[in-house]
Amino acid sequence: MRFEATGSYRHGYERFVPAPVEMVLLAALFIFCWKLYGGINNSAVAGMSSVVIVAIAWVLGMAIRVATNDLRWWLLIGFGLAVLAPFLAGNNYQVGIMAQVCVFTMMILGLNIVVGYTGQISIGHGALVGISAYFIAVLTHYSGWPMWPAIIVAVFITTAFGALLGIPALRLAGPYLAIATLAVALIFPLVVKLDQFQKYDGGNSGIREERITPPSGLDSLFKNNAPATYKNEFAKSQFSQQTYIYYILLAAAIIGTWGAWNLTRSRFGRAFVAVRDSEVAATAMGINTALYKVMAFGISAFYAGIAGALFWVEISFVSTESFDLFNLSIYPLAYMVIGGLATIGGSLLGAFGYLWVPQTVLKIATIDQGFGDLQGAITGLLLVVFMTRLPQGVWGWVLGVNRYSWRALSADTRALAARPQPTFWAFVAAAIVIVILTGAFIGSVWSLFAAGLFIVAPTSAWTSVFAPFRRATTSLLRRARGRPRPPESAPADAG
């Protein structure tokens, strides 16, 4: 997760100027902070507060970057914001969203190990998360187990089941393996609804327990330092409980990220990558491909089991609707690709994108649309755009921009702008006009789709649209200047 040094900013006053990638990250930080102030009715206050946070982050980061001469300071800034998030947010809903980011961070980290690093497609991770959460619910609700021993047992069972799920990977590959894992995600809700198990798992009604409460010392600390938006004792008590749960999930996410980062750089991680790139070459190097495939599924299931445990700690409620195919199997896989395959940073960005991108669009565009419908639309659009234009994901794009100084970026931009023909820029201008008119007269969502279609269109298609117009214009200019039309070349098969 280490950023590379930006060499053009090592000397002189330019060390204090934000690099291009830093400007992008600061803009993202502003949007994130502005969204975090969900409980503040005054948009101007939320905007000014976000500006103050971004300014403080830049001043601190600039001092660290001047000392270390690279961009690792963003890790420190991100950690500081994560710790202070409950006190920056305006209500418990925003704190709950941050807690769910920690849950999906663990899930996407495990999914990235088996899909990104090992190359084995798995669409059944929602079932693994559900198995862990349901085992914890049954053990605590019906058997009277304490929560933490129940979590250990549930994670162990989920890991074992995930390793067994990896056995079909020894004989299946590609779409066949994807279909096999998809079957697990489809079967799991049906098994939960069976009459034989409804007296244990609650069937469609699910299982609900009281959420955990902080110890008295932490409870007093959180209540005394609650933001001003929590005006009465009940609101402060809710803030204290949600903050306590958030910090438990944050600690688990940090430890899980550190573990995945070290795993991918160990001999196990290198073996996973070798199996992904070429099983024949990996076997020739003495790697037991069968063992590492099963191990990758087991480690991924271990992370999914922890994600299920964190899900239970955060929600304290499980039902079949909580683990449907799209919410816990398709969407995490899509945002893992959008964030960046085979990267730890991409997993973190994917977890943020899964929960924050649709809600941010709803807030900025003030769209009267259901969150679920908009999430599906934006996810599909982003997936197509990133697979066609940025296959390395957001994290790969950030690392690519990080290699530029302002001078290098300006030079490459001018060189890129000089390559296409004038018809290309005519098409770009027409596309911008169409997108603006679509947003003005039809709706913001449709303008978003129109922009996505223009982005994913091949460059050859862009120029070919205006090819007849270009030929006609060239012919008219030649006639106006009195130049003869060049003779057409003879066919290749002419005698």
Second form
Amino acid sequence: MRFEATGSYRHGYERFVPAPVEMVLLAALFIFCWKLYGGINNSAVAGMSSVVIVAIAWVLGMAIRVATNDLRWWLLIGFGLAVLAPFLAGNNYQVGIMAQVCVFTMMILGLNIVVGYTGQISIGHGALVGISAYFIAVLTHYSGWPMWPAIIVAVFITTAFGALLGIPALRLAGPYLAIATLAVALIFPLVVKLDQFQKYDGGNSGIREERITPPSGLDSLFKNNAPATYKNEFAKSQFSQQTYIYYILLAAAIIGTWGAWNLTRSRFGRAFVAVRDSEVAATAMGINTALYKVMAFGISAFYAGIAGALFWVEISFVSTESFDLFNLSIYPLAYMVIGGLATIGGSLLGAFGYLWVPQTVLKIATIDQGFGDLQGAITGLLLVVFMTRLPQGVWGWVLGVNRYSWRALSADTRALAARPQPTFWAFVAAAIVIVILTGAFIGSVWSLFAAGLFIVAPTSAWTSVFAPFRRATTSLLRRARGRPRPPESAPADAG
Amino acid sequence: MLEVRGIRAAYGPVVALHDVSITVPDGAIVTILGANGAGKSTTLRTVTGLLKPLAGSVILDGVDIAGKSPDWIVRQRVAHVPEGRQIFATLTVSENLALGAYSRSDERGIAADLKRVFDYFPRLFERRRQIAGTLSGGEQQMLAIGRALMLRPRMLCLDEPSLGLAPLVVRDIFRIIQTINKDDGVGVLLVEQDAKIALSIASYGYVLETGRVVVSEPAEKLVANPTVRRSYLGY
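Go ahead and give the structure of the form predicted in complex with the partner chain, now that the form predicted alone is out.
Whole complex next, starting from this chain.
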């Protein structure tokens, strides 16, 4: 799928400046340097190497911008990485995280169908995932059912319950619907914890079962090909089990993504968007809006039910803690918005973000020393940044702004070489000087930070920060040259 | 042939229509005039099923459609262009038109009607891949009418197509409505504030006041009617 380039990088040297997506890459490099320079005492050397690293980041940033021109490559690379992940990761924890990404891919896809496409807010989705997982747990643990029939029944029940959850949507909208669905998310753990249900659902202690094991053929295949980091037989069998589970989840997530892709591009998908954009017009087109709202909730709950089943397959343990409001209802909603509302790609990115962002940031900030729950703060900050700067989310970026072709890049390079733009080179020179100076005096991390600010300066909010100064300067210059200021607006029309 | 017979309709306790009877003969353009709150839009809403009348009947070619669900009425090919255009702002022009044919399944007929809509509105063809929310007001109104035509309607109900548009654009749009009416003899029920332009294309007109029909006459007599001239034409 090749899209025509649109967006704001249309003029001047700004096209040479990495767009905000590349900032993520830059940030990763800052962190790399932080670790790298841990051992370098000579901060001048550290400052100089920062220049090199920022240059590399810039080149990579441009490469990303060009590469996003054709999304098929990313699909292929993503698929390849997802399949090879267990063998690349080197430890079971990471494979487990990847499996969780599959779980939340399903959940966020479902959430996006109801919130993104149909425009009906739901904060109760954590409860739906929980209901599904709990039904499977209770049926297998207390009633002795085999797992797969239990999953089918649980998904069916969750879908029905989700459709019921859609009924308030017929009468309520916006914040009122949010509160109605929020109530479900709040009540669910309380009901599970009720004393009367203790003997059916394990109460506070939850339910634990044995995780599924791979069939012997696959088992030996995985064991024989386990990465070298798994040393003994026990570690290898752990790897084999985790990998088997991961592949089941991956297959489900891929089928789910494919299904959602087709659904949203079908007549149904268009009708969902019609209900969101204008209920009156949707009705006038002959769309039964009530039916479609309930259906959106039902389909969404079906996805949530599958997510709950995958959740059970992955960890085979449920407790009310796993399904609390923030972890399973609010954060996935937030990361869905960050990934991109009403897009399939955005749902996938949202699932990644939900698991990787908080973990990575906690790790970087090294932060076993009592920072407590940073996740809320990070998520909130990201959400504010995205709602104000990029309401279309990361995926909107990738599609809209961040594209550039090799041909345009080389044409621009030639144009710049033929007619150098002083501003551009002034920025580059200033960035280098600042990196070296700050590197020498205050340390490498801050020098990289300063360089990063300079690099993103022309593209991001800094433009608007500097705009008043620039206007003031131009008007001062104009006055100094003795030219009259142009009138602010045309004089009022006398007629 | 659409016949509205003595309908009474209310929003909760507020009665909006007392006893309204309107007839739209086959292939005619009939307009409903009146001040704000007279019940013009309400009449249209009861015809298209958005509002269920408390009493009375709406007869479409011998079948009573009053109180039926909106989607059933749309399947009888009664198209509704709602007030304020109400296009699907985040979808493209083509997708908007595709939604107009939502209740149809004859692929070939839909393709033919799409071509017809693009013939009426070449502007929409030029902009078929554009996001509808980025169209100008006039283009949006064209899209709203084109979307209704995708149903291949036998009745076209238009709710204030002149709303918020420049006089030149309004004239264009009304000319196209007239052409559509002539080309395939579709009956048009037109609710309008701009009495002058509405009466210029209509063959018959009704004037509503607080939920009652106060004048009903052929358009050319209505233009000459002193009450109408004073209240709605301003001269």
